[in-house]
Structures are given as structure tokens and as C-alpha cells.
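Quick heads-up: it's one chain on its own, the form predicted on its own, in C-alpha cells.
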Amino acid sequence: MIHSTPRLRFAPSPTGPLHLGGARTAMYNWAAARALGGTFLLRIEDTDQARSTEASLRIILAGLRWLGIDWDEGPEQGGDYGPYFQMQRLHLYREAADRLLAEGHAYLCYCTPEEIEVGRKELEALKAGFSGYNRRCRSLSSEQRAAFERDGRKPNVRFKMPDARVMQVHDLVRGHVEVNTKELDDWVMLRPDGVPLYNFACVVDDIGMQITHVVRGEEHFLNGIKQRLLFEALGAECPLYAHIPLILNMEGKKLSKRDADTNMLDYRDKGFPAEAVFNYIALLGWGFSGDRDVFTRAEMVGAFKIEGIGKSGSKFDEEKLRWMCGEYVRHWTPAEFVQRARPWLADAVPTAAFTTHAAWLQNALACYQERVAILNELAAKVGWLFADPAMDEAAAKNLVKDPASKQWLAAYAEHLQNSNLPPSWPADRQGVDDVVHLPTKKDATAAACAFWTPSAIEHDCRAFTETLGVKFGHFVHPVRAALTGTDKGPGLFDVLFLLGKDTCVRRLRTAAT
């Protein structure tokens, strides 16, 4: 009898990383288990011994954990229904195969690959509409089997499919579907070495682990028909199946490595926020709300129903994923932003900035919290704070756009030399580092402040340009170019405040030469 408490599973093969499709499958099974108050288990289908590796297993587990998908039973967790690795369950597959052979639901097949191919071509020539295995060994006599074995042939075990039986199935996503078994092969269940194939091992494990619901990709739909028949032959109740559509690229074709990073850890290593990636993947076939795309894991669990998964393939849109990442980044506190960005800043930001000058660094990075979505973008943007920058093409044009711009820069350098601009990092910034956030436009603009705030700097700068007889809009572009090497980034007066007097004066004078 099937378990009274919902039990769902994710069953990856450790032959590669956790990819987008696998992550979504795991996520939907996890969310359904949590929503139904059931159990979510992880089973490792490692029967492909030539390709299965411990490294791939570690990557899969790390990818799931990064996304926040935890499991109640499985590797590193244990449970009452293990072992959770298929290669540790070979005796269970042998026992089930022997039972099916004894009850007439399976048979031994001694055909070589070459003989199978010849039989397939013969069926094709007959144009009978079926070109799979020709069932040559389905009705062998004991004498014929003995002769094959004397020749040293080692048999596979094949499942005996019913002849032309119309299967009426209900899928939680696809709805009512009819399939005729005449379209399906007598498929191999067990190899001569005792290693099971997917459909057989899957059913034996789902029975043994008392799985109640199976959510997986639509490419397994016909496998589901084979598996239903195997459940029936073994006298077990079939789980409820939900076969979900493929993830597509923007052209509506199956997503490939050319279209996106398919390895979850690639997103982690590039600085995509895990909760944003989780959020976005959840939407590739399921909708949280008609007016909200951003939600937490807990909110997903509260709203998730398997029947709510769509029937059509969803297009992976990296631009929307990046937008969603930005939504999450903007909701972090400034302190959290610094903490989470730090791994991507190790080569660009001196260690002392995170310790002695932590408040100043928080101010600096806060200028970019609205401007980045992926954390690995940050290092290239903040380099001008710590080293004299190379000038990009747009900045170089701004620097010479007006013939008098270098004279302006020299004059402004002299003006700042005598100002109350804060000292430069990493000089002593006592007093400035007490400022947790950059001052706003509402702050005092009086030059009598101990240190000028950005608003005070702007007030002074506008007055200075008037004394020069220069339009303010023309003046700021070469100044920004000289100080940052680019025409993008924080407001100019935040730049001046963060760089401090000595650095600003030096860079302005250098650009003026």
C-alpha cells in the first residue's frame, strides 16, 4: 500500500552538475513535499558507472544546498528507506526481476546488439508502424535458452509489454492521456551484470521508498507508461505523476549550454543571489501571483500546488533573471551588501577597507547597490576608488570635449586644495568613518562643517563654476573623467566625498597636464 503521508523525491544521476532543469524538478518536488506536509528525499541514480563520479555528486549536493533545497532523507542525511544510492540496492533489483520472471511478466533475452539491429530493420521494412525489438526471445523454449547459454551468451531481462492495450492515464499536469502499448518496446530491465536500467530501478525504488508523487520532465512521460505497467505487475500502487514541460530558450527551442549557464554553481560563482535564482527558476512553469513575481521560499511553499504547473514550456530569459537579482540586491541592508559582495572584491579592495575603514567602504559600495545585479560586476566598477583608473573611451572624449577643460581641472584642483573636503582613503578618516550612509541632499551645505558632505561639495562646486563662467553641465563631465576614468557610476559629489582631498587634487592635476 502506498504511504499515507506524501513522499516525494529528486533522483539525479551523478554524471554531471545540477543544471537548470534538474534544479527546477528538485524545487517543485521539494515545494510540493513541504506544501503537503510530507517528506522530500534525495535518491542518487548512479547505475551509469562509467560516467558517475564523486565530484559530480558533490557538485549536485552543493547546488541544491546553495538554492536552499534541503532533504529529509538521502545522502549525508540517512533515513528509514535507504540505501539511497542505487548501486547499493542491486540485490533488491535482482529479487524483483526474479519475481517478474517467475510470474511471466518478464523474460530472458539472449540477443546480441547486432541481432537486435537486424530485427529492427526487418520490422521497418514491413512498415508495420513499429520498429523496436522484434521480441525474438519472448517465447524461447527451455532447449533454446540452454543452447544460448552453452554458447556463453549472458541474457538481459526484458519486461513483457501487453499487446495493444490502451492505457488511460491521468497526469497532474497534462491531464487525461491515452497511450496504446503497441507503440512501446519490450524494454530491458536488468543487464547481465545485475545493473538495472532506469525504468526498472526507478519503480523498484519508488515502491521501496513508498513514493506517493513524482514530478519530473515531460521527456519521461512514455517512461511513466512503462512504469505504470511495472507497478501493476509488482502488485504495487502507482504514484501520482506530474510531467512538466521543458525549459526553452528565447526562440522556443530546448534550452542548451549555448543559451545559458546550466550549472547552478556557475551562477553561484558569478555572484547571482541564490534566493533570486531560486525565485526565477520557480517561475519557469509556475506562477506565484498575478501581480507579484518576487517571493520568498516560504511564500512559495504556502502557495504551491502541483496542479498549478503550466502545460506549456517556459522560456528562460536571462535579462529577467538579472532584473530579479537586482530586486534582491536592492533590498539588502548596506552592511549585508558589503558582506555578500566581499568574496568578489578580494582582488580589487584592500583588506583594510573591510576592517579599519569599514564604514567608508559601506558608503562606497552603497553607491552601487542600485547599479549592480550580479556581484561579480562590482569589482570592475569600484577599482577607481583604490587605484588611479585607466580612462575609457567615453571619458577620454569628455576630457577634451571643451578646449578649456584642462584649465578648469587645474583651477578646481587648486580650489579643492584649500577646501574642507575629507582626507583621502587610506589616510586617517576619523570622523568620516562614523558616517554609516552617505549624507543626503537635505544635509547642511555650509563650508563650516568639519568635513564637507556631498551636498556641501555640490553647493561649493556650483558656486565655483559660476566664478569660472562655465556652464555647470559642461564642467562636471571632465571632472568625472579625471577622477573615475569613466562617464558612469555614482554622483560626482559622492565621488569627491569618497575619494577625499589628496586623491582628487592629484588626479585632477594629472589629467590637467
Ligand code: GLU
Contents of the next structure:
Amino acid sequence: MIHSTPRLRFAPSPTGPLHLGGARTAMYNWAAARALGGTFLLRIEDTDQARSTEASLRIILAGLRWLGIDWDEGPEQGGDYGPYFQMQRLHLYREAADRLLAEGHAYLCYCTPEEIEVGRKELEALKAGFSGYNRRCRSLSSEQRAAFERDGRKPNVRFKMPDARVMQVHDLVRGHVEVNTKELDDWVMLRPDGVPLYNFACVVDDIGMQITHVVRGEEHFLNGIKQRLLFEALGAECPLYAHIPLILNMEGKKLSKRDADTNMLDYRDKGFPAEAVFNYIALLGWGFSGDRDVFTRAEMVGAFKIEGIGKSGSKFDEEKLRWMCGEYVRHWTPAEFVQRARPWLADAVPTAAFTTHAAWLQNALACYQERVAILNELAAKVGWLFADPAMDEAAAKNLVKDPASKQWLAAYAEHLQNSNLPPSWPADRQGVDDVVHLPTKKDATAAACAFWTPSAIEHDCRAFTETLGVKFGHFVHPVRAALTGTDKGPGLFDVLFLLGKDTCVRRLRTAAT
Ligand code: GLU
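Having displayed the form predicted on its own, please output the structure of the form predicted together with the ligand.
Below is the whole assembly, all chains and molecules, this chain first.
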């Protein structure tokens, strides 16, 4: 290897948000740097001044931070190899261009866009297979150059590509590849205003920042060929390259806005857990082990190898991402679930529930931990806990399925009126919610409680249906409809326990009328 310390970079252009592909590129470079015990830096490729914005930069940095991808050098971090913004490095590009001009690797090109187009058409007509820039300015005499200068023309600097060199290159992902340079143009490195083009700035910076490995999208593979030649011309060894396949949609086509959110922060704002999104993105081209898809950042770093990135395009599967989110949500503690869900519940849950009734709320939300994957799904599900719900279609059907249901509800309301159901929220429930953690199949604490726990409620309910002469399985549906307004949700006895006596009795009576 060239340098003893591995140095990798993510080099976004701040012309838009951090999207899925960018996040994956950043992550693989980050993971490789961490796995190799090296340095991961961010370089901001802001030379497209018309499209680069401060807002995009902020969004990219926030997206990376949200995913837990931290950088050792770069914006807001500094470092010994800066500046890390290309527009602050113009003098370095000028110097490198002067050197390449002096050594005959580059030349000044005075052609106007119209002249270039005419030349291109002429080449096309020859049908010789190459129709790029006709290299007219490669062989200008000093008089011709002076004449152009007198005309006020300002030159671009172009790189001289070898005529038809067969390059054997090794890519860490694609393996051995052969490319003939005859298909590649003499490309523009530097504009008259001193602003570099991507390939040029990239190489000057990869040299200056001592980059050892580059992982990036396969759309840069041919750029990599141009860049290798430039490293050679500048007398520097080029980094090891890994060009990774595109992320495709489920049909195997290029991913579009319809298939996935284009801004990673949209996933954040919807309540996709960051660790789950990280984990899912890691799998878009890399595998942890044959039989395990869920792993932590640290486990990824422990196992990551650039050579382990797959050659074929991976498909973005929204359903799998959701499954992954569910996996993470399920494994939080109930307290963590409340804390992480809170930002999405501001409108749906009264503040007091978070403060004076924290144990009750934790029990209530715990019933949903198996039922949500994305945190913004929660608010719409928990309304029945706080206000008498409107009845949805399925619930309304369940309420009238048996002609006697309303009588059962009225009878159950009377029965509960004299029961040991806990008091209804927001009355003080201390001592009840503290000891019962929902969802509960069988709560061992039942005997020790002054109030009925869900197990006790169930026990009582079964006995009640027997005295009523109604099948338990038939009885529960209209009761659930009356209490929650839906046919879904937590276990019915968890529902009764959470709602408490007054609320249950009131809702059962209302539904019975
Ligand atoms: N700014 C380039 C991009 O966003 C960087 C490519 C590279 O990593 O060399 O595609």
C-alpha cells in the first residue's frame, strides 16, 4: 500500500439532499475506514456553483449524523489536510494545472462550444467510432495561441489522453477490467475562471488528502480510468478503487423518487429508527453473514471488507426496510419506546401522560411495540386511550353482528360498575401501572394488586360470559368495538385495564344505546 494509514473519504456535491445511494457510499467508506483503523473524511465538492447550496450541505451533514456516520476530518471538524471545500482549494488546482501544462500532459484549448460541436459532427460523419473533442488545440503553434488570446478568447485546460492505450485495471469490486483509452476524450480539467471540473479536482484532492481507498458508485468507473491517468501524469500512486453497483427498484430499474424517499431526513422525520435504516442500507450490496440480517454498527465495522461488496445491483425493498424498523422497535425497552416515540405524539398524547402518568403511558404504548415499525404510525392508533372514539366500519359491524350484543354490553357495564377495575386515566393510578407491564398474557402480580390486572379482568370476564350464557369468543368483539372503535389493537383485557372503570362503563353504555 501507498500510505501506512488508510484514509477514505465521502465527497458529496452539495447540490441536493443526502439520498439513499449517497448514504450507502458514505457508509461503506466509513465502515472501511473504521474497519482498517484509518481515517474517514468528508470533502465537499462544491465546484458547481450554480447548484451548490448551503442548505443542501446542512441536509447532507445532518443526514450523515442521523445515520451515525461520523467523520474525522472535514466540515465542522477541521483537519490537517484542509481546506475540505473545493472552492477554497482553487490555488491547488491552478498549481497542478500549470505543472501538467509545463510537462506536456495538458494543453490550452481555445475552442468555443460551437466549434467543438462542429468538430464532433465531422468526426461522427467519419464513423470511426470516436466522436468527442477533435483535439484541434493540441497542436496549436504559439502564434495561433497568441492570436486567440488577442481575440479575447479564454482557454480551458484539457488533459491529453493517450491515443489507444489498453489499460488493465483492478477494481476491488469488479475485479480485473480492461479499458481502451481510444474511447475517451481529451477532457477539460480547468475552466478559464479557475474552477476545476470533477475529475481534475478529485485527483488533486485525493493526492493532497492522501486518500488510499475510494468506494463510489459505478457511474464513476470510466471517470476512474481518466483519474488513473491523471495520477500517473502527476507522479502519484492512485488509490484502490471499488466501484459499486447502483441501487435498483424492485423491478430491477434505476431507483426513482417513486420508489424511495430521496432525502434521508425524510426517513428521520417519519420516525424510521436511524439504526434500522443504517442496518438496511448496509445490506444494499453487502452482507453481514448468511443467516443474519440484523446487526449493529459496531458489528458491521468488525466484519466489513470492501472486497465483500457484491457485484450485482441490489434492490431497494421498502417492505424489508419496514420489517427491519419493526425489528429494532420491538427490541427497545418500553421506556425507550416512549422516549423515542414522544416527538411523534405531541398532538395525540396529552403532556400530562408523559409526566404525571408515565407508568400508565408506558404500559399503554408498550401494547403497540409489536404493532408499529415507523413511529409516525403511532399517533393515529392511540386516540381511543384519550377520547371516546368514533366507530370504524369493522367495529360498527361487530357491534350488531349478534342481535343481543347491545344487551350484553349494557349488562357488562353494570357488572364492571361494581368491579375492581382500576380508576380511569387521568385519575391517580399509582400502584397499578407501576407493577403491571403490558402487553400481558398472564400477570403474576395480579394477586398482590388492590385492583384488577388484565389477567384478573379476563378471569372475571370469562366467568361473566358464562353466567350470561354467551360464548366468550362472541362476547369480546362488540366489547372491543365499544371500547376502542376498531377491531384491532392491544389485547382486550389490556384495553380494559388501561381505560379503567369510568371510561369502560361509559363507552359500554353509549354503545349499548
Ligand atoms: N462528488 C462526486 C459525486 O458526488 C464524488 C465522486 C467520487 O467519490 O469521486 O458523485
